[in-house]
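What follows is one chain in structure tokens, specifically the form predicted alone.
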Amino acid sequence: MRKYLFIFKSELMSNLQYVFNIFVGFFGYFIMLFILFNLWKYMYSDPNELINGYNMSQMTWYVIITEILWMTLGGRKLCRKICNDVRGGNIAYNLNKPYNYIGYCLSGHLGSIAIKGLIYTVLGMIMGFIFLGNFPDLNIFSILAVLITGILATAISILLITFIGLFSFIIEDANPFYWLYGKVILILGTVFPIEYFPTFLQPFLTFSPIYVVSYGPAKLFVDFSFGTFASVLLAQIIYLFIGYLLCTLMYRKGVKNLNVNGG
């Protein structure tokens, strides 16, 4: 464990060098948010009123809150790194090397969003604010449930984007693949809460990636309960030991093939 907190600090101090690059990038996280302000101004006539459980106060910051977990996820970054790793015969030199590649994918690209995380953080919820001029009801217990899920949503995220990249293994370029995925998050999981989506539908998005990276830490900010921290949580965790267990069988049989091959 040690050894991954030690990547992780590294790369996390590595970039504290590009923090005004981060603020930079923020400008297009502005744009976003204020046209979707103005897009839940139109839609709601009334503040108060709900349109499928929720009013104008509360789609708001869960777009926020999706908009943040998505930003600073960096996961092109990520995916393209793995692919190159893949192609250009890097992954090879971490075969010898004192750590599981997967938990090095983890623990470096935490390390490598977590000050774009806080400062994204810090800067929407000032915007929120002055937007709305509020804040949802909040405690210290569900403030913890929430940056807990939006810690393990993260988590979840890089792992299924390793998983993408190391697709690398079968063919020559899994960025594409990544692509799809982040359109499918992007349209389905940030801008909609599940509840938006006809009923037919709404089981499936439940089940997907979608309820445990962007649904449910935003749900748990906007209209917390103990129910939906209990399944949040426990979907995470099973969606953790899924994603992990996925990139370690396409690591090992990406690994074997290059055994067989010379390397």
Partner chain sequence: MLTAVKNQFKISFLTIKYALMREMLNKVTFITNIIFMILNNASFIVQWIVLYSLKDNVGGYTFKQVLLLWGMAAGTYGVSRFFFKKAFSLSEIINNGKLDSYLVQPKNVLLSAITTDVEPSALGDLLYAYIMLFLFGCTFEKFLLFTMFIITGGLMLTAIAVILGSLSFWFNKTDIIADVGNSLTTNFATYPDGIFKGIVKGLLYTLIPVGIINYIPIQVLTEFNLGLTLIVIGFTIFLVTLAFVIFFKGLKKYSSSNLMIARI
Given for the second form:
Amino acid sequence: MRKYLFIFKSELMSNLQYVFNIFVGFFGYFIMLFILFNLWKYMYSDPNELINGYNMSQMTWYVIITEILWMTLGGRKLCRKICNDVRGGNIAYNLNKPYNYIGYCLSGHLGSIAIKGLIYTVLGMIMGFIFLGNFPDLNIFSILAVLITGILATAISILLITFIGLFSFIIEDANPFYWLYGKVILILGTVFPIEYFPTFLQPFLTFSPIYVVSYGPAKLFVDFSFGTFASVLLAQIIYLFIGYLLCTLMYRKGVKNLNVNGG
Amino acid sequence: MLTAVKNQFKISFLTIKYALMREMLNKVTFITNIIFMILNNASFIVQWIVLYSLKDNVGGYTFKQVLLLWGMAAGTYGVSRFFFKKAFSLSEIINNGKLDSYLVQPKNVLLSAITTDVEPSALGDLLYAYIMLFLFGCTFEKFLLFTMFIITGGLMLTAIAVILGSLSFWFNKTDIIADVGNSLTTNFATYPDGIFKGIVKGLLYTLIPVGIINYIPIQVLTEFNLGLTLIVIGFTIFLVTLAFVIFFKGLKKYSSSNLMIARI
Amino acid sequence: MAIIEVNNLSKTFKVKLKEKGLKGSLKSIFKPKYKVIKAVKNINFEVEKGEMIAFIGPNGAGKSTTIKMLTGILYPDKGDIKVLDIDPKKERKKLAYNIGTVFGQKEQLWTHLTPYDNFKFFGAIYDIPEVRVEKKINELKELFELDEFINTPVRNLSLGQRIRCEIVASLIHEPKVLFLDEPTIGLDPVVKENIRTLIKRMNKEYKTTIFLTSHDVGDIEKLCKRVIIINNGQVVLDDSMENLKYHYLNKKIVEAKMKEKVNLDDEEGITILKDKGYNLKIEVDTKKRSVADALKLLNPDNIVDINISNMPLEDIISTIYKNEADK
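The block above covers the form predicted alone; next, return the form predicted in complex with its partner chain.
Full assembly next; the chain just shown is listed first.
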């Protein structure tokens, strides 16, 4: 475990120098949220009106959280890196190192986005407060719950993207698959909560990764209950396990082929 | 004078043609890029279906008008990124001294520099734009008007990019500012203007002229209005002229690759 | 008649200094720091029609800056330039019609097109009628021996072939002055020689004035009759190649292989460059000592083999650079 902590730390340190770019990048996030805030202000004729169980402030906060999770993730970069590792033979080079490639990807990428996540979270909160003038009902439990599920959500995303990236063992370029995954998360999981979609779709969405990588933490932030927390956490643990398993299987299979072909 | 303009057009046309040929060397990548861009744009329709299930009218737009708005955004984006791709990395061209080879040619430096590369995926945007027009309801007149508006809009987006990029003649690190500025116009372009009020609305018709690039054309395509059309054309001429003036003013400060050497 | 006239030309660059980290980045936006570099300081020279002139100097001496001002790429701060009586500052396009440029490190050709298509493209850039372009391409194809690969995409050509095409592309519009910036950089000796021969032939054929910068002494020695040396932004020497050599011709290099060891020390007019017992290399300043004197010192009976040569141009030039630096 200590070596993964070290990988995490060194990635974090090397990303400190890009703090300026993170701030500039936040501007794009700000504009997007500003537009969505205006959109919801328009959609709600009365801020206390409930649409699909959410009031206006909750809808805005919901998007603020999902967008922080999404923008922080840097999934495209991760997928491209893994594809390059596989295609460029970097994986073969990693084979004789005393660490697990999946663990390396997870801790390394978490380290490289940690600062960005922190900055986006703090600025996102300030921004939301300026837009809306209030926070949702928060207490120490709900804040902790959001933090825990938020970090787990990011870890699961990283594992799923790693899995997609490892597809390049089989096909020439896995980036289009990532693109598809990203589109699904963005369209079905970022702008609207699951309750906004047709009833027949909702069960599918609840069991899809959307529930654990974006809906869960955001829902807990705007409408906390211990029941929701328990089910989100349980689902996340299951997904974490599945994600890790998928990556490991894919990696083993890929490396086996690699050995047969002689790298 | 007239032959000079004709020759300039001939060169720009040839440059774009050759740049396109270069992109088409790898046909699979070329076509994949185009298709993915169409799918990418299409995926956002989901968002609007959800929104219109809540209300019949969002920001004063019907669902069909939002489709057309998307078409307009994709079309203007497509025109600017396909024909003038390099305008969006002008900062880098200036900072790295890549204008040299155009400066020794007897043609317009700015046009040579920005037409030298094309973005294949922008063709996907252009196709998508016309698909949206057909969904909105297309007549021959609307086809012509729409085509004109995506050209004027594309020119305005390019002009903004050139103005922002030209800042690099004077200031440091403006490439980031240019990127932010360019993404601003795209971000606002896909939402109906009715959801914005006050200062922001004012900004959208002046400093971030999304209103003139996208919103007015939607209005004109819904119900023709000569005055508004002339405003769009007039503003296009103004912005393009401004872009040329600023670029050529900055060009006197151009330092080729000398700064690079000194930086090492 | 002078084809290039340069009077009191100066150019200064303000280099933005960047500090590291977030603080540095912010600082450089709001309060940029500059370092002023005087790249060219008040230089003057003239070039006559049909001349092949070498414009040389160490890295950072101001050669590129000067050539860029002459071709209209850079704006001078001070001074006047007239190339073919055209002021590059005021009439960049008019100048462009009349000059050709080859920058060895920068490619102007489309690599996915054939040389032929590239030449046609350049023909269009210079507004030359179709028929005339065809004729010109044929003519230059002969002169530069491009027949073999004129229909092969440029990206499949060797570096030497590419440079030949670059030169031809810059000649399509029959420029009266050709600026060659490091044309042989990165080429192997055989190809270099070939390029030189072609340039020479071209100069003879079209009477094109050639303004050449190069680090390669071979280029300069083989091609140019006149040399301008620039260092620290100033002209330190402007003379004919003959004079340059003559000025330093009083120095002879004597390399000798001996039967027996000789022990020599530096003395008036004689400098030992290398002494490996049986193999000697000495420099004789013929103003102070005759070569015969030097040979006597070596004892002629003892000499197995001997070679007496002029000081290589390379050394001459570096001596001049060094002398300047010492001043």
